[in-house]
Amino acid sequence: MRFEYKIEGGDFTNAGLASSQIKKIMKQVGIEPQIIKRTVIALYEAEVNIVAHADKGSIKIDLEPDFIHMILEDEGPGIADIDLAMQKGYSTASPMVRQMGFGAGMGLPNIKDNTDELNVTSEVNKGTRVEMKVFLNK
């Protein structure tokens, strides 16, 4: 099954909509609660990163028999130093985003902690691609 979503930067009202819908679908098809939890945490963090940092983005999710494969791509400022961005507490969020309760620098670390495979690529002033997998039979 494939699911696709468009994300608008700055649209905090709908932030988390894709991860919420995927959670419902995963429950309906009988995926283990712990796998659902890990998937939704990772997807939500990546989704909010697009909303908080980019102009717009997309999410493609493939629910396969053995894993869930998620690709999030955005058009935004990119990440200059991915290794630094992976460190807990590091954030480039604007003061406005921080005031809203986001931008604590835990997004990418939480994604890493909750996925089985993670690949982040980015080009400054172009955008970022986050590709992740969570295995269903682990």
The other form holds:
Amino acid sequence: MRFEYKIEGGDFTNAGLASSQIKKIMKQVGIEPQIIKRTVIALYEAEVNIVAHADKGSIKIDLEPDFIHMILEDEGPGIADIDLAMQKGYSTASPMVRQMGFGAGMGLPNIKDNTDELNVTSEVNKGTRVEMKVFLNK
Amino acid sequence: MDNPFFFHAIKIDQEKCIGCAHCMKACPTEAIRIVNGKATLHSDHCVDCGECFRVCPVRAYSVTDDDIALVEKFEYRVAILPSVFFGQFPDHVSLYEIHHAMQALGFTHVYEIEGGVDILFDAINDIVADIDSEKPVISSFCPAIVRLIQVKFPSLVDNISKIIAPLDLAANYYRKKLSDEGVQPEKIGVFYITPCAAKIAAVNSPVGDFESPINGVINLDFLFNKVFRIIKQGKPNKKVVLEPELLESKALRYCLTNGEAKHVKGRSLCIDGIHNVIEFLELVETEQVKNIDFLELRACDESCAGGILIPENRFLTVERLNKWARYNKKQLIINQSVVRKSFNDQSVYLKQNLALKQKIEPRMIVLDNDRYVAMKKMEKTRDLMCFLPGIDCGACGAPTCMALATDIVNRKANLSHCIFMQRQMEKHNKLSHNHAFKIIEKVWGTDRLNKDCSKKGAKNENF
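Form predicted in complex with the partner chain, following the form predicted alone:
All chains and molecules follow, beginning with the one already shown.
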């Protein structure tokens, strides 16, 4: 089952739309609650990353009986050093963003903790592509 | 597909129901449909919150309370009263009069429930302080909220504190006290006076493998009317005089909003009103809000003061309880002879019986138990949503277009139940006018399309 969403950079108010939609669907098809939780936490973090850093982005989600595959692509500054960005606490967020409760430098590490497969590719000044997979069987 | 997981405390009188769909629109879990002009309940969705009861204009909803005659079966008849009960009476009515009237009704012992809240506060603070417990810790006090989490927020069931409610603690206490005095347990009947439906469900079908110590549940609204009449007529039974206990302010206010959160250490929030709770739990579930230690969640606006079986206005109830609390505080300070009974004499026994034995299980509502089938159904639902108008008018007998789509894939409804789809079908000669008419009658009942001047708001309104 395919789901597609568009994201506007800077729109924190509406961040989380995709994750709350997917959460509802996953509950109705009977995925185990803890797996839903991991999936939506990772997806929400990835959504907020786009809102916080990029100009705009898109989400493509494939929900299959055995796994959920999520691809988030954005047009934005990109990540210069992905290994560094994967470290807990590393953040480039502005004080304003931090004040809103975002930008603690836990985004990518949190995504990694909550997904089974994570692939981040990026080109500076062009954009970032985050590909995540969560298996739905315990 | 209906799988009644447990007893429900809400029932619909099919005779009284006029199929107005107010309840269907108010239900936070979309548990109600209109069939043949009457409201019907999907029991696996229902969390006994009572929102349907609240909005029903013809009082077709009632609760499955126990008959007060049940009291007669026991020699020792213990009534345990929630503090909101005292908030129902005008200021000039004293605690003594209320207690006397209760005895005139046949109760041999009348007690306030909240005497032991210190034990509960200690327990909840221990759970919150434990680094291994899931945060935020969610209070298990409101049974409608516990059920809501089981149905709608399954990933949060482990956050619910696994301790019993004040009413069970009080029942354990007074039962133990009497049996210590040598009374045979089977002679003791403990009766809970309930402000809501959810508590009835909780007594009849407790969560977490817990056996309720309550023998019967009496409707607070019913009992208030009985008690107030006795007081009004000025003939309370003065044979037995028991000294009513004075509750501390925090005990009296326990069942009100911020009654728990105020006394829990750490970052504690209180939220009342089931729709507000749902909105907040959506954020908690995706960890969009973090670092909260404790959540006090109550299904009713103004918590138990807003219970569906509370006769008085909820804001006045809160005001009176606050007044009682201030009065008691003063009395307890100036008059040392007024002995406040707390549950301390049995604290060891009570603490041993405080925890729920089992974890609380989720009861998710799924499209199908087979995930492959469920996914197919979900795809079909999404396809159907392309056709349905998305205005959630309810004319199909389901609360939302999405609910209708779900009912269709579960073979409980047809696309032609939608009046917009009917127009389309008629236009393309796939549905006759007569058939369309019959479909409307099937959902809303025969005669529904006829003129009727006795309906609510009509010129000969007659109920």
